[in-house]
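Consider the single chain below, provided in structure tokens and representing the form predicted alone.
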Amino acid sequence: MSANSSNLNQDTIDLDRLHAAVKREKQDLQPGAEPVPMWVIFLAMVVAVIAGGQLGMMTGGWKFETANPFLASTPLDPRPGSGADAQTADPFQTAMKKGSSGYAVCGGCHQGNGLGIPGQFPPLAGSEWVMGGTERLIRVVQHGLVGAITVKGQGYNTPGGMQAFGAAMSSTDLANVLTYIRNSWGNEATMITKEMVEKVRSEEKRSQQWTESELAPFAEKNVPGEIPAGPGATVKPSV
């Protein structure tokens, strides 16, 4: 073997060793596997800090006594309207707020604006059935209504009639919804309380829907009871 061939083989071996060393120092990266740039990581951290601050504000702010799971006492409820604030809330405003949610079961027929559907579902806005005697209104919702009725001088005959909600709603929920419809869309009337609903329920022994003629004696009759707040309140607010 010549000297030139020996030198060539030696150079090739040295070059292979050099390439192997380079590979050990730095591996080739596949396309798309490059490391995330530092500016992207920094931006994500800034966004997380800002979002955490906003979330804390919406939940009443971070408090040690609320977040610490090892406290012996019951943690405070950070939700708005809870705790002492809920106990001192105006009963009328509380009923209106909860009644607006409960009205969802009525809005499909009487519509969100309380105007109903001509010929089928009577309006609640300005309705004498809503603004009239509280006893008739409670009885209607308790056991439903069937047959032709007249509301604001217009005739209505809902197919199958109005369903009964007495079994599906508690006395409190029913009172809240009735208070809501009596004070929405321009209506203004006294609130209906849980005690009023319970009084009618205890006296009413019925299993079928009412008709307009059967409810005529209760058209202007109000269920007795104190009205804690709102229009026509009879209870003096505590000071």
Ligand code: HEC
Contents of the next structure:
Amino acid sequence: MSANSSNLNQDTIDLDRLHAAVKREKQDLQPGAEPVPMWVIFLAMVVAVIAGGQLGMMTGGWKFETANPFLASTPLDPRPGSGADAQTADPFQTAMKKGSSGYAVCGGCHQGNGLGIPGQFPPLAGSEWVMGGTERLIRVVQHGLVGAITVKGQGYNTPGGMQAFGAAMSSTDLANVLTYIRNSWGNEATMITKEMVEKVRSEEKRSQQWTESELAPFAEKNVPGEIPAGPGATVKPSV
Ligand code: HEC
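Can you give me the structure for the form predicted in complex with heme C (HEC), which would complement the form predicted alone we have just seen?
To see the whole picture, the full complex is given below, headed by that same chain.
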């Protein structure tokens, strides 16, 4: 070989080396082994996230609303929902259901529609006695009421008044019925709990029915412990 050809060879070797290096770095694409396009990877990730969420929901517990960090600042509505599990789990719905059957003892006088009987039994629908202070309401049902009273601008003075229910009904039953009458026929107010009824019971020492003037100091008073319930609950919890 001449010097020239040796030079040429040198070049050829360099080129071969270069090719080899390039081949090492970037191997020939074989059919079926092409790199996956970006959009396919992206789509797969989106599918995985959604499918994972669905799986989580189906297998219980996991919810988009609670797991979504963008919704985290939106407080979950504490008021009763309408779904199947709200019916069973929500204390308000439970109280309403039990209160509606407990109301049978009141309905004979105040009527199923809560409107009472004019001149005889005052209405509970729209009554300030029902939706006002929870302390007066609990006391009325606990020990009854007698004498002249005014409800929605109408005077009532039914002989004998209303009997006491405190002895006949448990605190839970009373609480449920009161929650029911505060949230039926268009009434919207906070729940009354068993604890609230018990608190009034423990403070109330009397054996005769209340009169309107005796209860006046409690007309706007709320027993601590109310929780908001029902759409647009109006009575603010007292402290
Ligand atoms: C036997 C009939 C009778 C029954 C049963 C009865 N009430 Fe009454 N209720 C009355 C009468 C009469 C008055 C008005 C008393 C007065 O004139 O002083 C009254 C007054 C009230 C008031 C205050 C006024 C108003 O209309 O808001 C409430 C609240 C009330 N009753 C709730 C109840 C609840 C709750 C029950 C069932 C646990 C019940 N009552 C059962 C006859 C009855």
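Positions refer to the first chain, counted from 1. Here, rigid core means the biggest group of C-alpha atoms that superpose within 1.5 Å across both forms. All figures in this text were calculated on a predicted structure; none of them were measured in a lab.
We note a C-alpha movement of 56.5 Å at residue 45 between the two forms, with the rigid core held in register.
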